[in-house]
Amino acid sequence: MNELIDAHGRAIRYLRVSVTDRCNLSCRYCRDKDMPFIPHDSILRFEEMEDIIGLMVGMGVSKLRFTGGEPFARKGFIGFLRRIREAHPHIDLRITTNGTLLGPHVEELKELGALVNLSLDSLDRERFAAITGKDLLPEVLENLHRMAELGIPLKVNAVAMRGQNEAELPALAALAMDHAIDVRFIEFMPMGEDSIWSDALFWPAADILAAAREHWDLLPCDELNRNAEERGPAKLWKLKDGEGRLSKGHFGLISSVTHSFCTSCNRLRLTADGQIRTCLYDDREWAVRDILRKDGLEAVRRVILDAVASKPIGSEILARSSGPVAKKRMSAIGG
């Protein structure tokens, strides 16, 4: 039974935990380079999120994220994978990352049969240099084709920024050509105090749709995209070129702004300072940190549920905004 009902009539089955927000990587979209971190003793520790998710996999939770920051910027996160798949063994997994320091961890990956997307907003190793603020492409290109020979499920995410990686649309979605990958374009999203979003920066999903069909015929998945409550709210096509190839992967677009998914959203976040937010676009956040270690998990099961009730319906907040909403950066909330 799923007690995770919010009043719209929404089942929250997802939940996504940040465990850190710290980064190797400063994307100008996610965060400044001189943003301060958490201060570590305010960080949740393994032990208090391991306690979090198994409450709230008991509650109706079935699929779950980690994202950082970095996640894997966290010492001991491989561990903490190991332990959340033996406690829970057919719970859904995800992982989110910069995919620059997983070179130690890949077969592990492929074992504990986590889902893995990369973000990955360029190929041409100066442009991403300039997004991000590293020099690393080559490392991130090297763990993208090992997890792909390996045959680990990975859904490549790119920010589309119009004026910033528009020209990379051939090459990135290509890579869904010659291998199983999902390569999804999302919607610059207009996130966070002090953000560079602007409508100049602003590459909707119409038109990146029509920037495809200039390459490749697409062929829409149509069975794939009624099950967007299990694969997310991509919408996923097959790409055909001039030789009559079809893609061993999928085109995707992710269309939060211009046509969000909001009214069927069925997600939470806990944050790496143990917050509940229920919404990207809500400030409002609940916070189980400190009442997990006073009062204990029957007590974080009230605030959950409270939360829940008061879970918004985030286009609506988007809508009565006239730019950016939300104070908090993504580096801050875990995506």
The other form holds:
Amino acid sequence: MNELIDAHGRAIRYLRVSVTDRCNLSCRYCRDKDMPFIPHDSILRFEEMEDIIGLMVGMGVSKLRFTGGEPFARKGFIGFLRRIREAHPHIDLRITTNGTLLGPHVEELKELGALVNLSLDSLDRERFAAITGKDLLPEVLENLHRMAELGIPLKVNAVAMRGQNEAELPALAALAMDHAIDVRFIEFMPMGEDSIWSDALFWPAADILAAAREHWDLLPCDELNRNAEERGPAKLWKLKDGEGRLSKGHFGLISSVTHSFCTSCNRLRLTADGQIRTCLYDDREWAVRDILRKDGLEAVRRVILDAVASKPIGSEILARSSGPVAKKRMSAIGG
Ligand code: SAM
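Right, the form predicted on its own is done; let's see the coordinates for the form predicted together with S-adenosylmethionine (SAM).
Complete assembly follows, chain above in first position.
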């Protein structure tokens, strides 16, 4: 048996690869400034990632997302992407990035047919710096607009934090009014033992929706919302303003905590140090780096099949926990 079907009948089609745990930002909800990084020699080499990806594409993976840390913070990332595209011309190729470092690569991203998720929690320069630790909002906005002009399929993801970026809902969502960009608010997830997550900071999707309704009419997108494979876990709406203008993009909510989408999860994760992780919330990991180096790809295939066989539904882990839901912070897993 070669296909990746888990014990709950879910076919694994989507691999998220963290190319590095290093990041030039220290978003407060994601990582601490002084968090130690994985030592360089423990990180998978790009060629090793290419081998594992090739193996998994052969096992049915059709969608790849590169994340981190910050993927563009790893030297050689764009050359790696180019090789991935050459090896897998038809793969659905996506990147999650903070948008600060991709300036020199915008045209190439377009040529490579990569879809980009840009993480952007604030349009206020001071607040952006307070959340991320760096005053880089102008760079992010310049890159966002260049990508939008080139027609790179773009989503903006904002981690919703009560009392932090709550007041920015209208400004952030307005990006979807003027551009063909989906702006999605993600519920803050209690990831990692030292997370700053608290009930006070948690802004549930139902409340975000109510706040959005104070500014716009929200028109449901039934067709899009049925096609979870394409749209991902977000529920999407078109916005209509007081003058009857419809948004070019969509407003979206990802209710990872209050309405988890675990039952339809088709994902597997590969961390930068070569651990297969079957679920964001499940701390079990299957180490493949040393197996690859010592025993080769066939041995890795067996480990992946083992891992997939014990992929949990996921939501039961979330339901059991009253505090942090995983030991690692998001930056060490990739999100
Ligand atoms: N550096 C890249 C970026 O900023 O997009 C990729 C890595 S980052 C870990 C991936 C995504 O995880 C980002 O959109 C980030 O906002 C999100 N994230 C991190 N911690 C989170 C948390 N506790 N809850 C929800 N989303 C989180």
